[in-house]
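Consider the single chain below, provided in structure tokens and representing the form predicted alone.
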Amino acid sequence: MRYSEMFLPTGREVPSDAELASHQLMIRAGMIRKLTSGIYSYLPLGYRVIRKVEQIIREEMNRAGAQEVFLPMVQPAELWQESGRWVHYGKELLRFRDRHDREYCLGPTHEEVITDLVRNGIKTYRQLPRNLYQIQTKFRDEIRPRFGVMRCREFGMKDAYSFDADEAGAEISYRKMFEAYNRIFTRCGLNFRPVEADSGSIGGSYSHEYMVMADSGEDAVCFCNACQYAANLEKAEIAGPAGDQPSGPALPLEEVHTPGVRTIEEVCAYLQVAQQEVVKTLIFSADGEPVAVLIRGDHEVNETKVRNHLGCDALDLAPDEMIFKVTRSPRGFAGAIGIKARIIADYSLKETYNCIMGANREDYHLRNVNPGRDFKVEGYADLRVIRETDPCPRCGGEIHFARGIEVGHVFKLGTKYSKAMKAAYLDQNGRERMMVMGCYGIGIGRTVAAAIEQNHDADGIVWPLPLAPYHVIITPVNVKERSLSEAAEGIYRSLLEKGVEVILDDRDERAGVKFKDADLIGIPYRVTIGPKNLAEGKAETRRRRTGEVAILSLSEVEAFLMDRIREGI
């Protein structure tokens, strides 16, 4: 491609919205423009390396045995309302009506509709199973989008949907999505892991997140190196303690004046104690009804592990109202002694005697609480967040953390959506059972974005080449001088007939002007003619990369290129 005729407006000011480097990357390497809140066109550098991801998406897709298709954007409600989706999904779910005052959707993921698809087409065991893919746009109505393609409004996807007779063949597919992901993203060049992660609005049973690491990730993770074991905050596993009873005497109870007293800092200050001995009461509202969360006062409630362990579909902290409702006092003084809600603890807690607790009484807390004696705990569960000095849940290893950015999903569905939806077959003996169901979804953009807060410097974006939008950038210094021009021809041409995807930058610029530019967008290989070199039959090539400079002569430029871009680096 001639840099002349290419729609390419690049720039040198950093674009006062964007904090993040992918964003305004993408924007000075003139990749996208926003059109509107959350919203953004893909200009042809942009689009080429988005071209690239499904390339390689579709190849290992394929080679993982699923098929392509092409599913609606735009879904009625019935289905959404079959799923208990309608009202459960939230406000990010767009919903409009025609001219016929019938409901519908933008599709944020297409469960519904592929579930819909195959139950219609699939009746009997003979047919299963089966992996249906497709390349998509979504739109998902963000409440705060930022950081450009990162976390946007309308984005391109790739979700697979996998449909098996039972539990067993659904983790063989679990398995090939699995395998297939991280076949994907090492082909994109990426330092990525696979992370244990929550199954969230999708549901299912099983999941893991691909974070591509980044220190600017939004994403929090936590590893550990002696046994591989990775997951992400929402779904870090804490083991339960050893043994289950206090260790030692139980005091008298005893309660105490706190005037203003409310927060953990405040209780710990005023009562001269160490977080740990201070048991927070936290009341939830679960789907409308009051829970009781207790956890212990230096650590941190897990909201995705509490809604888990009790089945809800909504939670919430509890308003005023509710609080008033089931502790008789203000926020601030609950606990646990005599309260009007279901009690559940952390883990942690079985190891806890002679805590300070709220009295649920305003300006005043209990010393010496001891669950058993005192009240009753309906059952315990790992409710916190992980700390980097608790120990690995499956070695006992040391846990480190990390920043990732999540580019793809795999979930284990189960049968969710076939026995909401009836999406059934018959077995070998004739019996209806339900189809089991995988979900399997990568961002497109976001592995884009992702893949240049991994790969940049200051002068620009630094591609690794399966994602490099051309391979080589050929720099003539001077176009007005003729052999400069007719040298850099030459080389462009005959790497055009190799199949070398090239941009000849035929501008009538300053040489530093080109360079900036060709730093800007990424470009792997940069071919340099000059006259100095050109005198002697020779030509400059720079790897973007390491900077790497090698002074060869025109007849070796070519194959010079041709090896290292079929050695991928």
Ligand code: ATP
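Note that this is a predicted model, so its numbers are computed, not measured. Numbering follows the first chain given and starts at 1. We call the rigid core the largest set of C-alpha positions that still match within 1.5 Å between the two forms. Compared with the form predicted in complex with adenosine-5'-triphosphate (ATP):
In a rigid-core overlay of the protein, residue 9 has its C-alpha displaced by under 2 Å between these two forms.
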The other form holds:
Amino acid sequence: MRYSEMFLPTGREVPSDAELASHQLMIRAGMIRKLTSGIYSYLPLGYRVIRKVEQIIREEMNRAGAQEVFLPMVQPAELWQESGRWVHYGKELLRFRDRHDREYCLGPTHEEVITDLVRNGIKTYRQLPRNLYQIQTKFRDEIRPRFGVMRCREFGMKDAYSFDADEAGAEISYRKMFEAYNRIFTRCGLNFRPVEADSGSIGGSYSHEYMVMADSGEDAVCFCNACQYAANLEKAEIAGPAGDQPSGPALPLEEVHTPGVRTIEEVCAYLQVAQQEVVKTLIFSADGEPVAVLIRGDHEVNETKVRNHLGCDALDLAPDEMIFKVTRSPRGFAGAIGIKARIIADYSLKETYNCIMGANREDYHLRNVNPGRDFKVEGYADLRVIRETDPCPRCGGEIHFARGIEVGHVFKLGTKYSKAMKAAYLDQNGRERMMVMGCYGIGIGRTVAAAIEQNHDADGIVWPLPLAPYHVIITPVNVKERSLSEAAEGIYRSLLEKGVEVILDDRDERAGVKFKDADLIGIPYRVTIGPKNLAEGKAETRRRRTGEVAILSLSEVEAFLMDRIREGI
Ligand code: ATP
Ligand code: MG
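Next up, the form predicted in complex with adenosine-5'-triphosphate (ATP), please; the one we just looked at was the form predicted alone.
So here's everything in the complex, that chain up top.
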């Protein structure tokens, strides 16, 4: 492509809301433009990169045996009512009515549509397993669209759905997708990790998020430096305590006057004790029922773990009225003794004895509280947020924290949708059984943005070769000089013939301007045609990533570039 003919509005200006490097660079490099909040247009350069990612995904999905479909974006309310999500999905689901007053939504994801398609098309075990995927536009009315196409409202997603006859089959389908995803993100040239993620009530480690590692990432992940364990913070497990028994004699219970002392910091300051000696009693409303969660003062409750442990849908901190009802005291003095609520406790409580706790009486706390002796705990479980000092739950190794960008997600759905929507098949014995499903998503635009987060410098984007919109840019330093433009033209034509994706910067601009643009848009190789080198029949090649320069004779340039492109470097 000739630069002079391209729609490639590069620039230095960035909108004030562009905090992330990727967002700024995508705008500066003329890849995207905002239409309205969370809704972006892709310009030619940006769309080429999108197509590269899509192509890699298509090849790997096809290789894994998935088949491509293309489903509607507009979806009727009835399907969502069947699955129950019309009520549960909340405001991210954009709903509207047509002229006949029928209700619809814009698809944020396609479980309902695909389940409907498959339940009507698959009747017997002989037609299973199947995996169908599409690359298509989703709409999610995100509360706070930000970071450009990283978290927007309209975005391209690859979503795949597998249907199996049983759990064992679903496990194989899941593994295939897991491996396909590893190949996809490796081929994109990204530094990524699959991390275990919460799978809600389905249980097990049947969900992985694919994280592109970047300090600017929204998600915190932890990983072990000794084994393969990696999880997001919500999911990260903490091994139970080695010993169950408190290791000291239980002292007599004692009530202490603590006027106006409510928070853990206030309690510690007032009683001159460490946070480890205090037990926090948090009262939650779990599907409307009060539950007291006990945890050592220096730990944080992980609400996802509490929700999974209780198997409830809604979990919120209890309102003041509920706290008063179960403790007979205002907020800030809750404790386990005499509370009228189920009590569950974090594993950390198993080793805690003679601790300090709220007295369920305004302005009072208790000293020397001992679980077991003073109150009964319904169950102990892992209910807290992991810390960097915790050992790896698998091997005891060191846990490290890092930040990442979630670009993909693989999830074992089980029979959630097939049951709700009656996606059944007949097994070998003619018995009706539910299909076992999995779903697998990749955000296309987010993957591109994440690639930029990981691959840029002060001058602009540094594309990994497999995602680069073009591989080579040829820059004659002065197009008015015929010998320079003719030499540039010659290399351009022969590279085009060889199928290399190449830009000829034929603009009548100063060399400095052209170099800046080439760096900004991140083209992996630049060939500079200048008078000094050309006089000797040579040109300069420069690698964007390293700044490495090679002066080659014109006849060598082509082979040099082709070799590198073939090697993907
Ligand atoms: P997040 O927690 O970031 O909101 P999610 O869990 O809602 O993501 P999924 O429903 O698993 O995401 O969607 C699959 C993929 O789609 C994600 O891994 C991500 O790459 C992409 N994605 C999700 N929401 C957005 C968005 N608002 N903008 C761009 N990409 C998105
Ligand atoms: Mg989301």
